[in-house]
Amino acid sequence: MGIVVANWKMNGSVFLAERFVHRLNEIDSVSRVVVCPPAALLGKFEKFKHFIGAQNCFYEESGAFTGESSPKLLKELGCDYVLLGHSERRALFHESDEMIYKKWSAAVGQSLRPVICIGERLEERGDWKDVICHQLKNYIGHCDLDDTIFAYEPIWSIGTGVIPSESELGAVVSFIKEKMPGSELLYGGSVNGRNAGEIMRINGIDGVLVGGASLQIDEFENIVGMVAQQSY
């Protein structure tokens, strides 16, 4: 079963959320569909028949942490998944690998399935193995990864329309799978309806993490369909 995760980032509206719920509730897909809207819109997915996820969570269950999202509360709101370590969180909010690991532990403790984003910047492209090893260091050899998903998002690909070549992506996927045996792996970075099928044909990729294209209903449905085709 392929996985399609939509990351709306700080986009969307009440109207768009209601349209998505209505449209996607009409499709029966062999793909596992997860929509991660802004936290303020989570309540609009109460009747969503697929899965919803949060874009982030804090590493404490409750407390004096203004503006943060409790993993316990996210679970109560119906979240099944949570994105952690997205490149924007790392770059704009200075989240370290250690902080992301603490968030992972808190999410797992609330039965949320973490989707941990990893990937290198353009200037690190030649050193991607070292970058990814560093980002994975807290999870390598960990005994509690059954419900953890990793998402490879080369930062230089996000929003640029440029994706790694088949050979490049294949090498990275093989490397991550060797380090994280048994874990599901997504690809993210300029995913759209034209390239989703090609991406899914690469051995070891279990699904896609979709950014901008996930805000367009027709395009997103097309991606879900392409992933489903490659999942048989």
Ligand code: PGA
Given for the second form:
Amino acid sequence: MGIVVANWKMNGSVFLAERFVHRLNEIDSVSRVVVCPPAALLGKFEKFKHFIGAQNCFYEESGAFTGESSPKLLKELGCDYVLLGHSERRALFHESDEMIYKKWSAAVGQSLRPVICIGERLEERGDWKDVICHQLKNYIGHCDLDDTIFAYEPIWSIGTGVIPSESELGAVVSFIKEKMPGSELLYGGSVNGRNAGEIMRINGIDGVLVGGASLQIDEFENIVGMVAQQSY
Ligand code: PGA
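Same protein, different form: I have the form predicted alone, so give me the form predicted in complex with the ligand.
Okay, now the whole complex, with that chain kicking things off.
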């Protein structure tokens, strides 16, 4: 079963959330659909028949951490998934691999399925193996990875319309799969209704993480359809 994760980032509205719930509740997809809206909109997905996820969480259960949400609260709100270590969190909010690992551990402790985002910057393109090894170092050989998903998102591909070639992506995917044999792997970066099929055909890719195109309901439904087709 292919996985389609929508990362709305800090976009969307109450209106859009209601529209998505209504439209997506009408489809019986063979793909696993996960929508990650801004935390403030999670409550609007109460009647959603697919999955919802948060875009981030903190690693403590409660306390004086203004502005943060705990995995426990996210679970109570109906989340089954949480994105962790998105490149925007790493770059803009200075999240380190150590902090992401602590969040991972707290999320797993509440039975949330973490989607850990990894990937190299444009200037690191020649060194992608080192970058990825570094980002994966806390998880390699870990015994508690059954529910953890990794998302390879080359930063130079996010929001740019440029995606890696089939052979580039194939090489990265087999490298990650070798290190993380039991975990599902998504590709993210400029995924849309036109390229989702070819991306899903790459051996080892279990699904896609979609940013910009996940805010347009028709485009998103196209992607869900393409992923479902390739999952047979
Ligand atoms: P994009 O974003 O699909 O708009 O490139 C992907 C992401 O940042 O997760």
